[in-house]
Structure formats: structure tokens, C-alpha cells
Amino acid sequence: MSLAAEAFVSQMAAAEPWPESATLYQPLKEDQILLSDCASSLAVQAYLRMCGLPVQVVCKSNAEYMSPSGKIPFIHVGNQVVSELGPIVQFTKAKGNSLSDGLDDVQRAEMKAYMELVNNMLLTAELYIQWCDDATAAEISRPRYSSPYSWPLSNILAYQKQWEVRRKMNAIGWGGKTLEQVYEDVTQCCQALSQRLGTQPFFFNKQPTELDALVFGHLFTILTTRLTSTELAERIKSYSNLLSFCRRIEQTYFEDKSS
């Protein structure tokens, strides 16, 4: 398809209203999904809820291979399939749903900088702990990642994934880090987020943006996910305003108000 044709299809998709049948795909929640994918999926769910856009969450063992980018999560809206938070934000914005339209240029640049910080620090730390920490990889990551598959495919896929992530860590300079250095990176990231949040309900005062959705997805998942050590969660618990922030978003957007 030519670029002009793709642009035309995108414009047509943007003109269509958000359907009730919109679906978000992620790996199996109880047995398969790992910390980083769970955090990314929760961030997208939070963002869509903040936008008031309904989405049904569907868990599939082959979600990673269904995704057009190989990344989790992805959404299926009408005849469009979009993966990861950034592209999903742009997709909803094209449909007239945006959380950051009220920000000025300086605030928008600041928001993007903090989102980069979260992705470069928290997401990378999650991947490191999952696949570069030997105890976590052996006890949690490889068994969960390979759980839908039978041997020997289960072993092949798990070790292939671990090799891919470790290669990425080496490429970005994280391969030689110790676990304590990774924890310290997480602490510095949380300190920066805590300072920016201050006493505000959200990062840009009274209304949430995609930054709030992203931070909530990662912090809440770290706080509620069982790992071989509680150290990662303990680093977050040192910041009371971040804990209050997570509770606020959970209560506002995820608790059933009808009960």
C-alpha cells in the first residue's frame, strides 16, 4: 500500500467513532504475562479509561506474536490494529480523544521528557530484573513465559527471549550493571517523579495525561507483582505521594462504583 493510500485509510479510521467492540490483547494474566508487559498493558488500559473509551481486555497465549510490532499490548479497533502506548495515544488523538490538549508547548515537552524517563528507567529495569537476574529468570520469567507451550518449544522460546533481552541490555549499556545499580536507577527515577508530582493529584495539576497513565501502569504493577525479592517495590514505597497517586488512579478509574 502506498503512503497516500495508508494516509487515506488512517483518515477514514479517524473519522469513525470509537466502537463498543474495541479490544485490547495481552498474554494470559494468571500464568504467562510478565512484569513489563503487565505494566505496559495496564498503562494503556488506564489511558483509555481516562479518555472514557471502552475496551475489552482479551488474554491470548500468542498475543506477542499477534501484535504488529511484537510488543504488548495492542488494540483492535474497527479494522485498525495499533500496539504500544505512544501509537495508541496518537490513534485516539486522531479520533478526537486527547488528554494533553490543554497543555502548552513547554508542558507538552516536559511530559514527553518524563515519559522517556519512565521508559528508559522503569521499563528497562523491569526487563533487566526479569531476564538478567538469574534467580528471577529461573524461578519466574522462563517458567511463566513458556507456560503455554510444550517441551522442547517452551525451553527454546524462553531462552530465545532471554537472549534477545540480554542482547538489548548490552546494546544500551545495561548489560554490565549489577542488580544494586539497577535498583539505584529506579530510586533516582522515582525521586524525579515524586518531585515533579509534589502535592498535586496528577503530574499536571488536576487533570490526568498519558504520563499519569504510564507512571501508574508501571508503579502499580511493580507494587502488586510477586518477584524473588521485594526490593523493587520497596524503592517505590519510600515515596508516599507516589503511593497516594497510585491509589487515587485505582480508585478513580478501576474500582467499580456500582458496588
Second form
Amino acid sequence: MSLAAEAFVSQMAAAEPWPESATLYQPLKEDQILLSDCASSLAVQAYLRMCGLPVQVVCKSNAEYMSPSGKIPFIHVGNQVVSELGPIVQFTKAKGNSLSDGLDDVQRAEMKAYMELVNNMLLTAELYIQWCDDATAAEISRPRYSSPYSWPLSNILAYQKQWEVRRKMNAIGWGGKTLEQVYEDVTQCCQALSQRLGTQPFFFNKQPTELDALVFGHLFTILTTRLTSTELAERIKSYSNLLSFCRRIEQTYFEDKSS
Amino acid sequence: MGTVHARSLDPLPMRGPELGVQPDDIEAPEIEHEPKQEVLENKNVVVQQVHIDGLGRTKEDLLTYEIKEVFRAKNLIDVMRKSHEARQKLLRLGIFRKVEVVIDTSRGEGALPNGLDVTFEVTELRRMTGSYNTMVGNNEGSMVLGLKLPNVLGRAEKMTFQFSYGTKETSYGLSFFKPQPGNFERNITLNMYKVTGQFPWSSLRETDRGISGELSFPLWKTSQTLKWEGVWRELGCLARTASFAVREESGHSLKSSLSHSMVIDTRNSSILPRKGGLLKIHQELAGYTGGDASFLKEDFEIQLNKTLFWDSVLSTSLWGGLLLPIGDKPTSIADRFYLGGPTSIRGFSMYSLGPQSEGDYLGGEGYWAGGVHLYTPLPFRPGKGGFGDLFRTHFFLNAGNLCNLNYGEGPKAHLKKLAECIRWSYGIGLVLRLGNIARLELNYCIPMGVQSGDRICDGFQFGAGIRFL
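Okay, that's the form predicted on its own, but what's the structure of the form predicted together with its partner chain?
Every component of the complex follows; first up is the chain already shown.
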């Protein structure tokens, strides 16, 4: 299909209202999903709940390969398939749902900068700990990642994934970092987020934005996921405003709906 | 004394049809020119020695199986016939470029007056042969490199390697073949491969990496093959616009299967046969030896040919297959059957009938297809006895169906389902045979019984392939 035709189709899709049957796909929650994927998936779920868009979460062992970009999570809305938070935000905006419309240009630029910070620091740190820390990779990441497959495919796929992530880490200059340096990066990132948040309920005052969804997704997942060491969670726990921020979003958007 | 050269026989194709050589054919003309003419035909002779000249890396024990019959010969005609058979056997091993037979009277110590020596002068194939092709097809161009090592260990083992580098995909395969010495039809083959295929009718792309081991042996009139195969299959969407049903099938799976196939082939040629029949049964059981895919697959093919008046041939064929999932997992899109196209039910687009989702064909768990063809020579027979014999005109009638079966319903319901909404087509066309392996067809087709969702090719359709309904 040509680019113009594709653009036309997405325009047409944008005109349609958000269907009740919208679905979000992620790996198996109990046995398979890893910290970084869980965080990204939770961020998208938080974002859609903030927008008031209903979505049904479906766990599929091949979610990663079903996703058009190969990344978790992706949503299936009507006959459109969109993956990752950024494109999903664009997609909902085209459908008339946006959280950042109230912001001015400076604030919007600031929001984008902080989102980049979270993706570059927290997400990368999660990937580092999952796949570059040998203890975590051997005890948690590889067994969980390969759980849906039978031997020897399980080993092949797990090591292939690990190799791929390590190559990426080397490319962005994280390959030589020690675990302690990574924890230090996480601390600095949290420091910056904590300062920006201050005593406000959300990053940009009273209204949540996609930044809030992204930060919540990552911090909440780190705080509630058991790893080989609790060091990562401990680093976050020293910022009390971030902790109460997580609790607040959880209570507002997740608890009342699930009960 | 008279030396008889059997080299006047044409070199035979390695796997060509047996030339029924009559003793008259090889009666040597040279004897007549000898001054001391002696009629050896009915004289009892003894084959005292058999030499094989020109051996390099071939192990002799392999050849003793092939030539031992020569020692049993009792008279000269017998010696010639047995030597000729031995020569054919040697050529069939695929390790010699040339084999010549020289029969002479025995000389030296201990030579009997009626003793003969048979010498096979062989030329071995090179240690390694290579080939290079370019191929265009499927919206892709590729370069194919092939390497063959005949007789790699000295006992007719063959190692082949093929590497295809395309604009989109890279594939390769390595195979090792070993026949049992003295029983060439009984052989084992080991394979290792990576193959990538794009299937636009399903918006699917499949990469298979696998290993397999195969044992072939003749049994009565059949040829049997037992095979184990382990394949790591990676499925993906060909485009972003692929239907969600295909998207859901994406990802990795491991198939480990045992399969058995049986073939009886009495046809005189595999492409455009004039007489004889073919029965092929294939069954595959996956899941019992590991892997994620569990199913039982049964597949058969029958073809009967009969020559009628004026060189015309009536050919009928019937195909059918069933795929039964074992356990709760549904069958994979990669294991299901596909039907339609110029090599099966003509008049429909390639693999474009049956269950589909948003224009992507998902294949079915049960199918049957039948065809009746009347092949005739070209009208007015231009180029008779030469180029024109490569062509045939044909009238055809094809029918078939492909659907999913709900296995709770019982066999009667399945039969009913396969008998509903039958797709069929008829037409007329031109067939060109390419060597003894492939054929091309240009047909004018009229598809009938079209169901909604089927993609048809009304009018002229071109087809190329190896296996035709």
C-alpha cells in the first residue's frame, strides 16, 4: 500500500470513535513478562485510563512478535494496530483524546524532555539489570522470557534476546557500566523527577499527562517487582513525593475501577 | 585374440530409464575383422579376474558389491550382459564421470584357456563441483551458489551445499547422503537448512531452520521413506496491513515430527506420462518427540493415466488430506493445507480459496481435489518428432474443496462439510514439458462454484511447477 493510501486509511480510522472492543496485548503476566515490558505496558494502561478510554488487557505468549514494532505493548483498535506509548498517544490524539492539550509550547517541550529522560534512564536501566546483570539474567530474565517455549528453542531465544540487548547497550555506551553506576543513574533520574514534581499532585499541576503515565508505569513496576536484589526499589523509596505520586495514581485510576 | 570393447554403448544418464540392452545390440563388430575368427558365443567361459582401473579415492569394497555378478557369468554373452549391468550400477552411484568395460582373455600365470579378464576403466568425478545460478521470482531476485562433493568419503557418499542470497532473503542448506554399499536404493540422508519463504496470499513470512534425518528403502513395489524432522519456525507478517488473524500466528514455534511416506510409481514419465499410475501416501505425526506443535497429518495422491486413440492420454488424479490437532492447541497456519491456483484447481488464484480473514488466506484442515485431463498432441501436429512433441493441448475439469473441520462433529459431518460448496473449474490449455522435471501451462479457465472470499482468475492463467493436479 502506498504511503498516501496508508495515510488515508489512518485518517479514516481516526474519524471512527473509540470502540468498546479495544484490546491491549502483553506477554503472559504470571510466567513470562519482564520488568521493562511490564513497566511499558502499565504506562500505556495508565495513559488510556487517564484518557477514559476502555481497553481490555489480553496476555499472549507471542505478544512481542505480534507487535508491528516488536515492542510491548500494542493495542488493537478497530482494524488498527499501534505499538508503544508514543505512537499510541498520537493515535488517541487523532481520535480526539489528548491529555497534553492544555499545556503551552514550553511545557510541552519540557514534558517531552522528561519523557526522554525516563526512557533513556529508567527503561535502559531496567533492560541493563534484566539482561546485563548475570545473576538477574540467569535467575529471572532468561527462564521467564523462554517459559512458553520448549527446549532447545527456549535457550536459543533467551540467549538471542540477551545478546541483542547487550549489543544495544554497547552501542549506547552502557556496556562498560557497572551495576553500581547504573543504580547511580537511576538515583539521578529520580532526583530530577522528584524535584520537578515537588509538592504538585501531577507533573503539570492538577491535570495528568502522558509523562505522569510513563513515570507511574516505571516506578510502580520497579517498586512492586521482585528482583534478585532490592537495591533498585530502595533507590526510589528514598523519594517520598514519588512514592505518594505512585500511590495517588494507583488509587485514582486503578483501584476504584477494579473493585 | 579377440578383444571386445563394450564402449560402443552410449554413456547412460545417471538416473535415466534402464536401457533394455539385448544381446544382439552388443555383438561386437570387431571380431569379424580378426583373421582367426572364433565363435565364442556358446562357449563356456570363466571370468577369472575383474580389474577396476582409475580408482583414486573410491574404496574398493564398495565396488565389489556392484561387480560381483560378473563372476557368475557362464558364457561370453552373459559376461557382456553382466558387465553392462555392472557398468550401469557403477554409473548410478554418481561418483564416476565415465565407465568403460574391456573384456579380454586371461593372460599370465594360472590363466585358463577359457578364462576372461574384465577391466572397468573408470574416471572419477572431481572432488568438488560447483554451480552458480541467478533466479528471479516472487518479487525477488536471488543468486544461488551450489557446491557438491560427490564420493566424499570414498563410498558414494554425497555432500551438497546450497546457498541462496536474495535481495530480501537468504537461505541455505547442507545435506549428506549415504547409500548402503551394494544396495543403492537403501540410503540415509541428513539435512540442515534455513529457508525463508514469503507467502503473499496469506501476508505471511516464514523462516524455517531445521535438521532432518531420512531413511529410504524399497519394499516390494513401493519406495518407503521414514523421516524425523526438527524445525524452528518463525512466522511474521509480510506487511503492516496483514490481517489480525495472521498477526496472531506470529512468533516462534518448534516442530518435531516423525513422518512416513510411501510411493508406488508405475508411470513411464513423471511429466506428461502416457501410461501407468502413481500412489503417494504421506503421514506426519508431530509433538510426540518434543516441540510445541502437535498434530497428525495425512495426505494422499493418486494418478492414473491411459492412452486412448490418436496419441491422446486420459489422466485422472485425486488428492486429499486431513490435519488433526492433538491437544487443545489449534493448528498453526504453517501446517494447514492450501488449495487453488494453476497447479491445483485452475481458474482460482494461487492458494486463494477457503477460509480467509480480511483477504489473507488461512488454509484449511481438510481438503480434497480431483482432476480429469484429456491430453492430445497439437492440432495438425506441427513439429512432429521434434520440438512439437514437447507440447500438448489439454482439456481439463478440476474440482475440490478446502475447509476447517470441527473435530467434535464426527466423520459424517466432516464428509458433508467437504461436499458442500465445491469449487470447480474447466477449460482448455497448452502444456509444455521442460526436461523431465517441470512443466509450463497456459490455460483458458472458467471457474465455477466460487464462494465469497475466493479470489478467481477468470480467463487466461499461466502456471509453472513440478506437481500438478
